[in-house]
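Shown next as structure tokens: one chain only, the form predicted on its own.
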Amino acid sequence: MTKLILSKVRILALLLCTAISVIAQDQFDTTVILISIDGMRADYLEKYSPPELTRMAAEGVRARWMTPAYPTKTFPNHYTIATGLYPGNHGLIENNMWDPQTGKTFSLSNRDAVQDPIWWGGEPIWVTAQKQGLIAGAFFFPGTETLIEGMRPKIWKAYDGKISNDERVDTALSWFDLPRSERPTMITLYFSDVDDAGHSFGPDSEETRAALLKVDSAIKRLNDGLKAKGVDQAASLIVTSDHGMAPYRVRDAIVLDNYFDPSDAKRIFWIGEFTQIFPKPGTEDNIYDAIRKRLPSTAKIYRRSKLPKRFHLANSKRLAPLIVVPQSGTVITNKERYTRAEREGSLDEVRGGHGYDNRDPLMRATFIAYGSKFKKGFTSKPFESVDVYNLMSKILGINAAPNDGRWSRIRKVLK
């Protein structure tokens, strides 16, 4: 009789046990929390095997890739995936720009100008959500510190990279606690230590494996966090990254103004992946000319009307008059630049770089969802990042803003 009566204590106690934690997440609103992991080329995942991200694509939904805008660079894809257009319509069209019209320039180390709402168009996902009644929260991502269409994130964070990632990872688990009225249901989370080790050591090495671990902690100790508050089952984390990385060395650089004068233009954004020239009057055809006959056949220059339309790029009056873009393996670079390398023993150093072309393989994006809202175990064919909006405004259950996204390309991954 003894036994019979523990037996059913016990299960009264797992029936009660159930029944609270399916209260506790009934009390959690639907929230989508976007991850980005700066840098993780889409085969990282076979690559690195990180035991968490390789298990959340087990059971939820993995994409075999994400193809980035272009150029495939940090800012302009991060505010893609944001907005849900391409950069040549949403107007971040590289981490480094200068606006004719207002003769204003745009880096990513100066505050004023990353805060300035004149870059920013179109409309991201934290935006439209507030619009529409919902709570936005943001850790970190491009544009979430700046005022568009009037506001921010109703919580936000100027970035500082020394924030270790526990710190901000616990702090959006923190925003769980919160009454359901000042609550987010939008969050996003950014972590930039694979794109740091790629650049520094090239994505083949082992301080890339390593920043990867680390990454891939950080989000096992999210999973844990959401677990342990029953809130789980509520998040639909996407897992996204703004670009791939790939390997070169600057004794292979292309050096650049030794084809021409310098001195012609009135601006040069010496990017090695995307260099961008703005002539002064007259002098566009002579440095036009001057390239194109010099310039080797692992580079293309480009007239601005001219760049193939798959960009959606040559739109943009930010861009300039002339872009010379190289083949992924090698970059574009000026004779200072190339003597100081040579001076410091550092050109058969391996770097890595992204901003090529973006059917590149070696750039290719990752996305893995996991989620209540997902399929599970599924391998999405490949899609774009500006299709990423559409996906998080349907979640969310609202209405998605005007973008460059479809639908029917990333529809599968939901249940």
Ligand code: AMP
Contents of the next structure:
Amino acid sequence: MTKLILSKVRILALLLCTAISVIAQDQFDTTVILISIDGMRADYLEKYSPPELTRMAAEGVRARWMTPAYPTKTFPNHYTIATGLYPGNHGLIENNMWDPQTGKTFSLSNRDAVQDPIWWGGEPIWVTAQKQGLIAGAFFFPGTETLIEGMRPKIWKAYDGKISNDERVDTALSWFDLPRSERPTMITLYFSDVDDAGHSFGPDSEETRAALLKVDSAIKRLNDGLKAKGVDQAASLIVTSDHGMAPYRVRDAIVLDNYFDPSDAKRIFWIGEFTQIFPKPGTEDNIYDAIRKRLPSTAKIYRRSKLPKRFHLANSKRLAPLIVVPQSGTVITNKERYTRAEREGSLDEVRGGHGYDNRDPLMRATFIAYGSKFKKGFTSKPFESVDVYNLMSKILGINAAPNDGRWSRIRKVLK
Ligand code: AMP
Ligand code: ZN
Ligand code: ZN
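Okay, that's the form predicted on its own, but what's the structure of the form predicted together with the named molecule?
Below is the entire complex, every chain and molecule, led by the chain shown above.
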């Protein structure tokens, strides 16, 4: 009798142990970690050999490059990755915007504007996920501070570039300690160091190399932490960038107000790679003709409706009626800024810029994917940043909202 009881206890104990180990393995649901390394040009992986990203690419997937959306600016492209929509279709057509319907202006440093839902169309992945019962957590990503369709990621942070990369990573890792019912499975992380160094010192500088190595070590910290917590099997890491970086000097700039009278314009966004001019009533033809006649061949002026179709922008009401678009390596500036650089002695300093034609090789973005869902040691043909939203939806097992991505271009990255 006691023997029988003992054997029953043993069987029960065995069953319990098996159940516990199944729970332990099954503890973490499939989790997408979308990481943005702002301004990481596609060729930086070879050029600077960051060890952790190189390992992830070798053991996972990389695209030869990812073609960003036009204009190759930060907010338009992050929100394209998040929504699968071209900027003309999601509304964030530049980092600086004027909305003719409301008269409001948008810029990255304007907190109220960044958090104002009127700018943000389409449906970002964190909203798609939460609408279908998942939880999202963001340690920065453009759009995550704003109520979109009345929703932010359940965990989100107001942007503060001074928060260290380690703190961003450690906080995201701590989310895996939350009870399952509160744990996000769609996570975003954002690092600006590479873009910042690229702007200040150019893409070919030691400073840019050092910035990439710094971000690389933060990503190693993330991978080590995921492994220590036993999340590595459940996690799908997608490392992207929003655009590349091109070197320029102010000495080679086009000083645009030499060619037309800026007082004919209601407003000008003096952005070096994508200058928007809003003419006063009745002055559009004058400004257009004056600039077109004198502009060097390194830049073009377009009327909004005549922008190349492949930019997917011409329908946007927020775009200025006139846009000046230089080739990479050239920036547009004005007399005041040129004179200031001359006075400071910085005319010949190499800087970096982006915003240029998205077909320009210097604007190519990075895509690396790592985790059990992805192929191993696979290099994909280039695809577009609009394609990433469908990939994240697929991995999370949720229905994607209508978008501009093409599944056939990206599906091969999965096993
Ligand atoms: P860009 O002007 O296109 O080079 O934008 C890059 C800058 O955007 C970085 O230096 C960041 O400081 C800034 N940035 C990134 N995310 C945000 C955010 N969520 N809110 C405000 N600024 C941001
Ligand atoms: Zn950027
Ligand atoms: Zn930048």
